[in-house]
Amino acid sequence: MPHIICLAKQVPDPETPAAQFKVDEAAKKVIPVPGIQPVPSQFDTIGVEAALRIKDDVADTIITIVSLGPDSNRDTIKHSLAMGADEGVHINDPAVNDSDHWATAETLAAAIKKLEPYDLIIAGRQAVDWDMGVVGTTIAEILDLPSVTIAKDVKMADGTVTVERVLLDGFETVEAPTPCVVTVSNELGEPRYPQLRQIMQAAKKEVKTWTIADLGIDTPQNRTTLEALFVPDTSIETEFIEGESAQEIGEKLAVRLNEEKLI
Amino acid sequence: MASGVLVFGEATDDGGLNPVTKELIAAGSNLGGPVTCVLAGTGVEGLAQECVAAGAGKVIVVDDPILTPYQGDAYIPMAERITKEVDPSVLLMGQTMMGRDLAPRLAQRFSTAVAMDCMALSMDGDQLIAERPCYGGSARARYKINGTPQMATLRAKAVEPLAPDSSRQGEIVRQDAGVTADQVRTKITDRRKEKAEGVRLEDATVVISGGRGLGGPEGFKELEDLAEIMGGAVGASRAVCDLGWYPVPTQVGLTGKVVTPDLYIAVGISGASQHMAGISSVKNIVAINKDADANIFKASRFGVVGDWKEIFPAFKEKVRELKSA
């Protein structure tokens, strides 16, 4: 039966209001906002959706969710299981929970090896916290697999994965043999939302917890040093155009832009 | 001992030099150089002199049909071999479809790391300092890379190209790709353009973008009218592209296009940080939004609070009148 592995990261809620988004510059970390729970990274949830669409066609497809991070990551795995994935693997080890992208890729690759055999690995095009966009493709290199990035559609049949890839000015269709890695983008469409019954079912699905020792590897080393993290000040003085009527405001705006030689 | 800067330039689909190439060469020069530029693809040799004029000390031309269109499996062995030969201290690519795909894979081949989508690069002694947006553009991070080469991808228009100087001397060498078809595990079976007419968003001096506040896809007709009057291009927020109101390639933002017009008119766009990441270097933003607290106003030079449907037609007609005067 086909086996798809989906990577799922948990991130601070990107919908956090800008006024509440704050950074601890000394710790080089984003300060959690009380009352706002971390959420599954959106592109990863879209990846789970891509896997479920394949499972919709081939019912005996098994989807395994792999997530690395602290205890709270269990919620992200549970969300994917409630969407319809079959089982979860939670890598939870203080030695790697704060890893950079490269050490994370090495840890995840070791976990994926342990889950052999598999046909397809799906990751989000980037996680919506650091926006680096390297983990999926790096895993492909570590495991010596072909990879296709930034997909809007993923199909799998007869040992071939067919991907619609988003380009700057259009799209291309790419075929890759299984097993391979695909990273998905928001153009794939909205992920399904779990129903109450599915959430209850998900509670019964198995989530394994692995540590670095379970993976049989040495703790991977970071390859980057975060030197600084800060919130840039991009606010500028705004000249608000006002008037008695919409007509007057619209015309005034055009006149002001003309005065500034902008039209 | 690794030294110098290796950059991977790019040609456009229609055979010109992708402007990011000159920006990469300038970035490499600013870091101290010398800059070696790789130009790979088909029919790219004619672009080599342009790279020399832009500041490259050496251009390595790799002309082979197997490299067009881009596929990671074809590029990786070529890029790995050239990187070994040149042994650069710093390696740069554009934050393009190629760079996004190739840079992390190449970094893994050298057990090094790459800072993606950088807005500023500098040197601290021998150490590259790479500054990049994160958290959807809400924050910035500065990285050091603990490996060789120190790699970064550069966001379009983040660095000014050097003034072209045709008297600059540079060495141009040809190399074979050294890649065979059996090394390429993927296969491109179809390729199509969506929306190629009019001014390219990335080149436009005026961009008029619409968001969810337009109320529906039909609102874009008004924006297109104004774009035609002003000789500009129309963009869209991710929300409306996801809703199918406007084509995906017009999406402006972190996961869409980075635009740098002289004037950006945002209509019904709230200004989510991921959208702002696509217009972070625009100096003149005009926002029309019914919500006075919309985030977009913080970065806007001119603001109008109100219903765009009432204000925009009058604005458009006045612009038409002023343009024809």
The other form holds:
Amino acid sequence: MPHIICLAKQVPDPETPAAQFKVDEAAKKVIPVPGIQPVPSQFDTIGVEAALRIKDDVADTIITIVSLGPDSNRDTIKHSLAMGADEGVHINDPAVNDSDHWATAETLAAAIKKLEPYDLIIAGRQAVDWDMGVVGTTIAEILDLPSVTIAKDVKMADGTVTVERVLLDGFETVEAPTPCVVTVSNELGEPRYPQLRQIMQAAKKEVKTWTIADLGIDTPQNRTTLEALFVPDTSIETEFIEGESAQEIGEKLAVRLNEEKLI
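Having seen the form predicted in complex with its partner chain, can you show the form predicted on its own?
A single chain, with no partners or molecules, comes next.
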């Protein structure tokens, strides 16, 4: 019975209007927008879709969703369960809910060990809030597992995972023994959307809540320091170059670009 573990993160809704996006620069945190709920990270739901396609081929596959974060993260787990996953684990502990990528990977790796045996760990290629794209491969390093990144297709059979990867100039197909870690990209395709009946069924599926104490590890420590968090200045100044002819305008433009050290 194949066991796939999918990692799912909750993020601020990327469709939030820019005018409503606010940052508390002193606290170095994004201020939640009233009335706009956080959502599952897009690449993570695509990862769940990759697992479900394997389950479509191998019906007895078990898919476990693991998410780290505060109470609201339970909604992200429930969304994945409504898509068709079987069970969820919510790591909810104030000591690690604001972890950097390394502490997050250490915590998730400990949870994954507790869920042994497993055949495949699937993560999104990156979270859509910080866009770092390192948690999946860091987990592979901690667990001493092979990893394959930026997948557009994942198949599993006979102790082997076959992955089609996205390259800058094309695609490549690689194989890796199980267990292993695969990070999935948007080229895999749109994730399935839960229907009402599936949402109702998901409400009955088990979601375990674990703390650091349940994982049996010391609290992982952040290894990075956030120096500043702010909304970038996007103001634009426009300068019009005028002249009697196209040649004169071109010459003046070249002079200005040279003055600004752009050419």
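Residues that one form lacks are left out of the comparison. Residue numbers count along the first chain shown, from 1. In this text, rigid core is short for the largest set of C-alphas that superpose within 1.5 Å between two forms. Bear in mind that the values here come from a model prediction, so they are computed numbers and not experimental data.
J.: Among Asp169, Ile236, Asp158, Gly35, pinpoint the one at the hinge where one rigid part of the chain turns on another between the two forms.
T.: In this comparison, the hinge residue comes out as Ile236.
J.: Mind giving me the turn angle of the little rigid part against the big one between the two forms, whole degrees please?
T.: The angle the smaller part turns through between the two forms is 55 degrees.
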